[in-house]
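For reference, the chain that follows is the form predicted on its own, supplied as structure tokens.
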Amino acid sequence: MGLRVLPLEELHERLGATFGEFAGWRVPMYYTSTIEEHLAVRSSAGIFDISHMGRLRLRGAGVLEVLEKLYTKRLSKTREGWMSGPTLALNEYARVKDDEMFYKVSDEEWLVVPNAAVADEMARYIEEWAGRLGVEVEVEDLRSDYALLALQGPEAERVVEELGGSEIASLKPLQFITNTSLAGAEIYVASRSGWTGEDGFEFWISPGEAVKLYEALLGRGVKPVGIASRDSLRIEMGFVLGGHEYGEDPRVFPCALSLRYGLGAIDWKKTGFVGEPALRACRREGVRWVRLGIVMKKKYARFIPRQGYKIVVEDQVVGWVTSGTYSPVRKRGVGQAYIDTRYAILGEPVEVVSDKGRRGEAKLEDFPLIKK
């Protein structure tokens, strides 16, 4: 089976994108350079095409009952016109199936963005549980109807204002509106949200209108940004990615508590959700591993900690790298790692050991790994 293709692929080809594969999709990795695009998002504004992500619409009288069963956050508290999340979907072993954001359109209509690698699986999972609970839920896959664009960076609000989007620019963080427009392009959903640690907006928009909006943003000096810098941006902030920081296999990934996800992703007053017994057992018994940041020492600035590299203290293996990259802000390699709790002391020096035995000195830091 070949790679799936983004609806705006022709536009990306015209812009000179270098393509790669991510979660079964052919995606633009970068246009000029990962570092240049990364710094554009941190200092001004960049536009991502993230249409590889899932886009589901859930409708029916039983939607909330299913969501409360499957996710660790109390979604019933969400107001209409607001997003809720991130929240976690767990399996019975308290390992993470996915981390997701929800949009509440009404009590009986919700939108959700699953991660690309599990979008189809999560749609089936929600349908399965609706059947098991005996409630009415219609699950619609909207990926063919709408592209998904993310405008990110400290200049994002100014750009939106200049393009006539005062209604969008006035949104508060995690607030959204439906059926609006920007730069003459009709938008199904516009939200003040993102995954870079910067201010920004995300748009669910039909492919034809998406080209119009994308080109209008380029005309205002917004830089096209690829998936490679999306990854480096999220690692700097300590944001997690499935298959790296979490997954379902208990032989590979620690309990969800070890993620130190924060952001209210787990509501400990909530009961009855999938994976709760194992999660509470993990909390009672304590965790062996915790997720922390690692930052290479200046002497080893070009040493990039890659997934699977060992973390060593006094020749003892005390953890492993889950994600790593070069940080254009810190000007050195940074990463995320699971560390044995007995050695998880912030500021302590550690060694990172590559698959080939190369060693680099680093220290343990908390997230985010850059100062805002």
Contents of the next structure:
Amino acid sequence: MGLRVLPLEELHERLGATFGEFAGWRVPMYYTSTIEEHLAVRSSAGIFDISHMGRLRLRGAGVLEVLEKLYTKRLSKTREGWMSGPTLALNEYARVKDDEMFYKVSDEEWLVVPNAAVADEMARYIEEWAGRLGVEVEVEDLRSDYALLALQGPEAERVVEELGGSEIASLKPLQFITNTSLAGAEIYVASRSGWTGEDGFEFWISPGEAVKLYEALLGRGVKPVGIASRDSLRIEMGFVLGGHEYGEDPRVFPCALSLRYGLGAIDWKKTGFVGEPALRACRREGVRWVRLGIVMKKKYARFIPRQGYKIVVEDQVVGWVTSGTYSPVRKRGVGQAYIDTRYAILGEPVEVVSDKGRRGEAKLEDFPLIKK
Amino acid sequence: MAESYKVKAGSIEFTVVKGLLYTETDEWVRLENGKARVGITDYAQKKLTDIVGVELPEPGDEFSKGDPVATLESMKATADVYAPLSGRILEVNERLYEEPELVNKDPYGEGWLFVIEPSNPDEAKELLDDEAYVESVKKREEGH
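Right, the form predicted on its own is done, so what does the form predicted together with its partner chain look like?
Zooming out: every chain and molecule, the one shown earlier first.
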């Protein structure tokens, strides 16, 4: 099967992007250098095209009932004009189908951004549950109507101000507005949000207008940033990704509690959601695995922990790596790992062992793995 | 510097150098008075993205053709480098321990990895020329 192509592909070609595959999409991996792009987001500002991600609009009298059934957070507490999340959709084993951000436009109109790999599946899943609950929900896939851009970095607010976007610049974290404009480009949704650990904004914007906005941002010195940096940025922060830190198969992934997702993603006062019995069983019995950060010691700074590498203490295998990268900020290999809770002592040294038996020493740390 | 040219395979544009020999696993070989200098191709460094670490063999180590000799760590992946010819390591590029990014910046020049003294020079006949290498990459990039 051919790869799906982003609406702004031509722009990325023009910018000299090197492309790669992500979740069935042909995406710009990097433009000049992943490390340069990563550091631009940490120190000034970068622009991502994340249009490979899902974009659903949910409308109808039954939306909230379905959302309360499928997600671990009480979305009914969300105010209009605010985002809620991230929150988790679980399966019956309390394993995670997806982690998502919701936008509440009104009680009967919500927007949601599923991860790329499950975007089609989540749309069907929501429709299926609306049917099962006998309520009315219209699910619209907006991926071809709007591109999704993310402007991220400490300079993001200043850039938006300079381009005449005072309304957008004054948004509070997780607040959004609809039908606004920036640099003469019409925007459907502008929110103060992102997935890098930096300040920033995300835009749902029609492809034609997106090119206009993108070019205006380039004119202000904002750096094009590829998907490769998005991964290294999220790993430094300890943000989780499907297929790495979570997934549906209980033989591969621990229960959702082991993620230590935090951020109120799970509301224990809430009852009746899919996966709740298994999640409570996991809580009652205590978790076997817990997600922690690993940072390579100086001598092994250039050893990169990769998904599937083992974590060893003395002669015992006590965990496995779920994601890893080189941290341009720490100048070390860093990663995320599941650690047997009996060995999950922050600051303790562990060994990381590759599939080919290469070994490096690391230390267990909590997230984020950089100072924020 | 020998003549080089740019090629596009799938979405990746990369440089190949005439007169070098290549492997299916993206190493290049430059024969220099019976010795073989080895590096990875421009295509390989672009696929790996930023290279942040290298593990090189010790001078004196002996390898058979196809053995893993070195490891490259990039932002994206950990990659083995295979011996394009059987032989003994004469020299390694120690600069790369401090500046692994040279492999990205100058893959056919300052980013070389090691020099081998071939034990069976006839093996060089099995390596690819630039045109055959380009075909091999195109097959991989455009084949699926």
